[in-house]
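Here we start with a single chain on its own, the form predicted alone, put down as structure tokens.
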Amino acid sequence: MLYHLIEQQLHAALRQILPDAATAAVLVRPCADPNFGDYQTNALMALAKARKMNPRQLAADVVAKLDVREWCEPVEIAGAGFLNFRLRPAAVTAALRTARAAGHPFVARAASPRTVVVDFSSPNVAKPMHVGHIRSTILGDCLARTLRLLGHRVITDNHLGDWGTQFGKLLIGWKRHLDTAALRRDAIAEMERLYKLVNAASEADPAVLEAARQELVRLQAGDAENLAIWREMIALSQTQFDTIYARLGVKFDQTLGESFYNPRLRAVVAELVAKGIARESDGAQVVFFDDLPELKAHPTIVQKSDGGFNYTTTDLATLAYRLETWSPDEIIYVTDGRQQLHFRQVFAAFGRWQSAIPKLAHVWFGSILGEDGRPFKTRSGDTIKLADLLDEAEERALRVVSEKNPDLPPAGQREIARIVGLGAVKYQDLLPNRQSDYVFSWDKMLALSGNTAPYLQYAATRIQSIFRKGDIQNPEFGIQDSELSAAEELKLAKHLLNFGLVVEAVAEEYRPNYLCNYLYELAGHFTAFYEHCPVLKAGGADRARRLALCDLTGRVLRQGLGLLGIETPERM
């Protein structure tokens, strides 16, 4: 990639200048501005001031051993200490010519591949996937997809919710009020049913609460019977939950729920106590943090004062077995925003606990509204199943592409109005900052112009139509030796080249909305060069470079979509 170039001879030539700087810091980015050329950077005037120098001096000495001639226009000083760096044509049309003969055109891989855990989706056995789900799925997904598109060894592990309280709740449940029919129909409705039934029961009479919680006692005694009841559950449970991931896509390596945990808790209290990270508080096992002030006054339980466990003995068992088990580098957990102190609070535990630990992160995201401005619900005031606003995305967009392809078979409508109502459902929810709420709008999310999935997937189908068009089917065209002429083209073109630095920011700071605005400047580029150039009316060279333009930005708009675990379709 150039600017990987760039950095690397900018790197080499500070290098001359100050041999102990810190080259990792000093990036080449975008220039936000066109104006003052493609790339840019910033860098030089921080090392200057933390070494007392003078800025632009210091920019001048850089240039002065720096040489991008092969890729750049003289670079140009700017400000206190700017560095601004313009692409010669000749090297922009290198570029594509070169990301043409590619599988994964303008995007590196990591020169040092890392192992990386990411941790999302989490459903509750018994329940229904619901609204509140849809952001950790996609987001999880979305994430996973970039990191191995970049090189990395991901494992996705869905921490499925299905050890606890509840169960015991659920146990008198199934043996005194199981509608076997019902279970039949839809099995996590009728369990949904049941935890409902007995959960009032319990509140209204002390004797129901304690018989549930006599069957937890006895399945986590092991009682054969009430094993056997909680395997179905579960296995009940993950039949739906395939169910929803096929439909949105979405794989998992591991599926390893609380209760895979549950063994190890004893050993990981008896060990924070021998080490004295834990120590007795009220009858508990208490984990303090005196030294942090950010967590002074939240201490976290890791054993209740009734010997029992809870969320954070779990997390830090699940982390201890994931770096016995697989050494990763970094590990990625993806939930809603409420958990933040809980996290900070395993993240720091765990610092304690074990002496060498990988990166953590806690990537939190924000709420979905309805346009009321308040949690998105049913008019009812239910929580929304997931099964639910999937069905209700595909019947809006099939309404949709009726109008638009009145003429195509029922089966091509639906086909396209599946991958467009999930497509939709998708990328409105990965488009907002992920740490904002934000607000569900089926009018917005289906509209076929601004930023919305289907104005990108209409523009890749728009590519392919150039091609059928041109009844050009196994192309064999290029970028030839002439040079990029048109502005349009040179802009469609310089913003093909930033696809991998995009790409490669989405994992750097787990921001698909990245990729998602990056998508659709692509499409406005590509629609003013099309107005503009024409393409299959062209000739000679003009020809073969245009339709070179056209494949890549196809290509690179269907993999960024795919990497936001959106499908393409052939026509729309």
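Rigid core: the largest C-alpha set superposing within 1.5 Å between the two forms. Numbering follows the first chain given and starts at 1. Bear in mind that the values here come from a model prediction, so they are computed numbers and not experimental data. First, how it differs from the form predicted in complex with the RNA.
Superposition of the core reveals a Cα shift of less than 2 Å for Ala505 between these two forms. After superposition on the rigid core, the Cα atom of Lys444 is displaced by 2 Å or more between these two forms. In a rigid-core overlay of the protein, Cys72 has its C-alpha displaced by at least 2 Å between these two forms.
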The other form holds:
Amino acid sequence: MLYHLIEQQLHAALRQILPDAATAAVLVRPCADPNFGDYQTNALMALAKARKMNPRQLAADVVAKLDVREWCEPVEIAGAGFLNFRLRPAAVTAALRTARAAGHPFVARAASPRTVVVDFSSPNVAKPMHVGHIRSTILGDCLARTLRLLGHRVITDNHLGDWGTQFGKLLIGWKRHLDTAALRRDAIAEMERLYKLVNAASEADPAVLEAARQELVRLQAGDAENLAIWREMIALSQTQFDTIYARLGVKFDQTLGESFYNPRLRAVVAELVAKGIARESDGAQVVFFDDLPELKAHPTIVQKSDGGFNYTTTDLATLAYRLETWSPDEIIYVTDGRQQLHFRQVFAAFGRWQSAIPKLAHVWFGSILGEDGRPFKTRSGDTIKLADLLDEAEERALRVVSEKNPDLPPAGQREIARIVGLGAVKYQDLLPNRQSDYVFSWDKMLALSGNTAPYLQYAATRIQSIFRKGDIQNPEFGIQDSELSAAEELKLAKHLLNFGLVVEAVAEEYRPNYLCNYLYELAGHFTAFYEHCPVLKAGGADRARRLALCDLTGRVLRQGLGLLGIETPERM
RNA sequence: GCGCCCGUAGCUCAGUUGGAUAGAGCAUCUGCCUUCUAAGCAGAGGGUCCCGCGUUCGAGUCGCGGCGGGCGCGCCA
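In place of the form predicted alone, output the structure of the form predicted in complex with the RNA.
Once more the chain from above appears, this time first in line as the rest of the complex follows.
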């Protein structure tokens, strides 16, 4: 990648001037304003400041030692000490030629691949998946795909909520009120009905609450009947999850729910106690963090006073299992922001328990708010089911498709509507900064114009259309030494070069919105090119080169959308 | 009370080690389909980046203090 080569040369030059400088912080980034050039570095100013040097003088000294003639016009020193690099067109065409031969154009595989566990989605058994599950699922899937493209070994794990106190109420409901016909029709809806029924009843009648507690105790003690019912509830739920995941194109390498770790919990606590990490307090076993100021006031319980375990215990057992099973370099948790304190506690406790721990990342996202700006209530009944959201998305897309393409056969229209509708939902979810709360709105979630997936898909289909119209199957076109004659070609080409930079940033900061914005800009550059530069009607070298640009743009768009988990139709 | 996050155009939001003249989409307005798909393109208007002080050559970004909102804080997950 050109920016990387420039960066390396810059580091070499800097070492000649300041041998002890930390070059890792000296980055070459795309210019904020193309008027300044293609790439810039601002780090010399910071470096000069730290050493009380004259920044412009330092810049001049470094430039004197810097040799980037192969790729750049003469380097400019601007303002307080910016270095601006402008690519030579010949270097751009050379980079495009290299990319056309590459399996994944403009993306460099990681020099040292790492093993990364990604924990995401984690829906609860016996409950419908609702809009609240979409962010974790889509975000986690995107991060997994991104890390894989960069050459890392990724293990995705769906940590199902398949154990816990809710099963007491569910068991009561199953035994007393089960409607088997309704269960056959829609198992999740029936289980949800049972839960709500018993939940309401236990609020009114303490005897029901006590009965539910007893059922839970029997389940935990291994009662055969309760275990059988519990297993059936899991199996029925898994069918629903599988349907949703198939629709979303999300795959898991592992589905190890909370219950998988039950047999390990006692030993975890025993070890924590033996090592003096946990101690008894008010009848419970508790881990205190007296030496950590931010957690001093927030101890965490690993065994309740009634002897039961909780999610901190389960999460610690899960970490230990992952460590011994896969020896990961990193474990990523994708959950909402309300669990920040919990994960700080788990990570801190785990750090005391185990000597060598991998990088632990809690990738959190904001809450979903209702249209009124109030938090979305999960228990109040007006939760929007994920399946309904996806249905609505496909229906809205179908209306547009049938209007725009009335001549396509219905099955073709539905397939396009499926890809466009699901793409719109996913993109809308990945576009905002993940840490912002978002206000749920049908219109916003399902928008099909502007900065949306359909815009990107549309650009990709226009490219496909060119190849169809030109009847170009095995393209023998290529980029000769001819110049990129139009300004739009050069802009498009230069933007393509930065794809890998963005993919790496997504993986490093766990922020797919960087990729969304990059692809939106790419599609914008392509559209400008498309409006101004005829491809099929151009002749000779222009035509060949523009076809090559179309091909590369199409590949990057499809690859980028693929990282977001979004498909691209042939036409739309 | 303590902690985390947020406050940027009418609305929804971006804003990459602090960096150059703060950007999109939607909405509004003006043009563009006889040329590879108008789900598009070109252009216009629209800003006290919540307020104040500070650090800095330079602050939407960092620090401190306010104001407003969301979330969390030992036996749910």
